[in-house]
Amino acid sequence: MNDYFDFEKSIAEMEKMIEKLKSISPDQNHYNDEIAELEKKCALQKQELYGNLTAWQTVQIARHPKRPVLLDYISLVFSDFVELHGDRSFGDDQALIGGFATIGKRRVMLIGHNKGKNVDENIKRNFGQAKPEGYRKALRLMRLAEKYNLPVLCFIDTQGAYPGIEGEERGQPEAIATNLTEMARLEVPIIALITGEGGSGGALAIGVGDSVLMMSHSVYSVISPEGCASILWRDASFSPQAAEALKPTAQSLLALKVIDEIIPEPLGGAHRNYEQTSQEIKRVLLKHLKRLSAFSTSKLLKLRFEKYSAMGLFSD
């Protein structure tokens, strides 16, 4: 039951009952009809629930503690990963990792946030919240990719950049702003994928892509629902209302033309099936790599400029 949220309670109870019936007599099960009926009912309820998630429910799934992180995708989607360390100025930020990798037959530069899956890992990875040296490391790797004419793949999964005093002392705003400027004119294809949370400037700092993709149960927003609720209502209990107002879901952002494509997740979320999730990610990334690699550098930069210049809805 620990893997389920409150809104999944009825599904959890049915799946628990199915497992119980199967365990009673695994070799010669006398409850096949009951199990089949329960499985059918459970599948229909899942389709109804996950096809009509609220924004706040999507936020919860995007934060699931067992959701795949970058290191999972490195092992399932990529091969020959060679991690590169340090920003050549201050240190090596473990919240944001990167290096050379291969996807299919394409050599790429892979960069992304990496959360942990337990307390010790999250402390080591700073809960996926990069400090300035993390974003400067990312920029160093992007320039290295440009030198060797390699596409850049950015995996985004963070509540935001590290907000503490250390970040301010070492120039967090400047590091993010510099990345935005440099990514806008980087002379190789850039694909950004939001796999979990895409929060504020911490996400944007590696999010300026020629193709911007989102997992179907990920979120992408200027602020977390809790932060928004604390500012507007001075009460974090209004987070569900804030989530609806922010429109952080992949479906909303595709309609607003902020992103280019949604990558479907297994029923219930990416944490339910790592293999299936990874196969979909690999398929879509290879498709976009093929498309973007066909453009000349001048055409690529022109399309990137037009893409971001066209964002936003205006009315008199």
Given for the second form:
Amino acid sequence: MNDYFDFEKSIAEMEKMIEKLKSISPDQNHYNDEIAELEKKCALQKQELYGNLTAWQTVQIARHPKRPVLLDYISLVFSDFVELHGDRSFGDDQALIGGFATIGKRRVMLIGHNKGKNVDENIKRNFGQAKPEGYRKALRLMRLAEKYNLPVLCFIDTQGAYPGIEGEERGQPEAIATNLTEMARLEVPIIALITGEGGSGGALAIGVGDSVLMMSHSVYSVISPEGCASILWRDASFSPQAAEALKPTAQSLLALKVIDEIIPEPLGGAHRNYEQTSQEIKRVLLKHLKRLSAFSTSKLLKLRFEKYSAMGLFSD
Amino acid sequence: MPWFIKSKTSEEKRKPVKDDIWVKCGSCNAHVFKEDWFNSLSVCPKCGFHGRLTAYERIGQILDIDTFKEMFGRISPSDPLSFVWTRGSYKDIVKQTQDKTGLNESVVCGIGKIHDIPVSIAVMDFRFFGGSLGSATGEKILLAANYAYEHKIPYIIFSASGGARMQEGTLSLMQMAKTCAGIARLREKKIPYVSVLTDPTTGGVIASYAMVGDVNIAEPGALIGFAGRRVIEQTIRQKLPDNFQTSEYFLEHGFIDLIVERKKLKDTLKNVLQYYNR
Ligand SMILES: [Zn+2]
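Moving from the form predicted on its own, what structure would you give for the form predicted in complex with the partner chain?
To see the whole picture, the full complex is given below, headed by that same chain.
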């Protein structure tokens, strides 16, 4: 059974009705026509709804508690995963994990935030909010990838870097800034995929890719709608307005040339069909791996520098 | 209590109040004659509080007389998201801010000399949208880095910023990567990059170019930190000590090299740059 949002109420009701009719006549004679009709109607309404989501609705889907997390993708998209722990300096951050992985026939370094799906997991994973040691582990693995000549794949899903005393004490800003600087010149291809929430510097700290991709119902933003609303509107209840204004959706960011491609999700969101979502991710990642593997290192770095030099819109 | 540990931390209280004759210190509330205030480089003669400077005041204090040549001055914000909030449209407020400050953006860039050493310099100005990092800011900081790269001269950035500019959304976030890409390239030609952190340096700016200097220098008592104080207090559900997120806190935790008083800043920059042995 899926969790539904308020804006999905009519779809939820239809799906419930279909289930009910099916259960009344399991041999499927009596209500076949009604079921078919309802399913058709439901599919149409889904297309209508999910094709025209507001930014705020997209934020909610991106944060859906049942949305697949990195550990799901590790088993559905990759094989032979070898998790590598620790930053070699302070500790091992479970909010940001990584290791060797194989996708299709290609060997890569896989790094990503991992949110939990229940209270226990979320405590262990700190809701996917990494501390400095998480970002430093990520950099260590990227350096290792450079040594082993492996492309780096970064799966991004975080509200943001952990905002607490330990973060400040141990240099959250230094860890993020160093990653941005090192990733700019890392001598292997980097592909960044925003799978759920791309929250500010904590997302970008593993997001400087040669290809930057977004799931169709993910968001990528400089600040959360709640944070923006409480600063600019001085009231967090204006989050839906702030979400619209920030234009954090994949469609907007493709138009603004922040990202290169959108990976389509199953109707209603990735949480409705893990298998289909994973197949799409695999297909698109392999395409980009193939594209980037054709470049020499110097060409790759030149293109990366040009890509980030061109970020932004201003008048001159 | 040491003078640099301020009892007041709200942004408003830190601002010196100026009128025609005197300046009220943002820390000890002393009334200082305007002339004395400027003669002491906007540092309170009574308590040593370092007041904020405009970008051009800073340039005047750091560079040798008549050596500054401004560059990239025409680059200014557009309104890529057509952003509107309670105060109005971003476009209109940019215009008002430009009229009020005489600045096109939150950073002034150019070349000049520090005790005869040629440098490429970028100086942020907090008056322009809280010194926030927008697309035009990022472009100018990158171009100034590229100038240093092409001419093989040291690059110095003075930061004064609340962080990334919300009104340009994710494009502002991308400026963190863009500016760091420029800084990263300097390493290939072994070009010095010195970051000077002034009050305040927070959010997306401290988490990008401000933190990756070969040498990081801060002015005393500056607010330096990543997450907002209120956000942290909400996360950990307790009050934070007053000296949290200051230059002194950052020095103590190993993230900056030096805290330098304003009157010694120019000489210190020269001392650092003279060790560049290439
Ligand atoms: Zn004073």
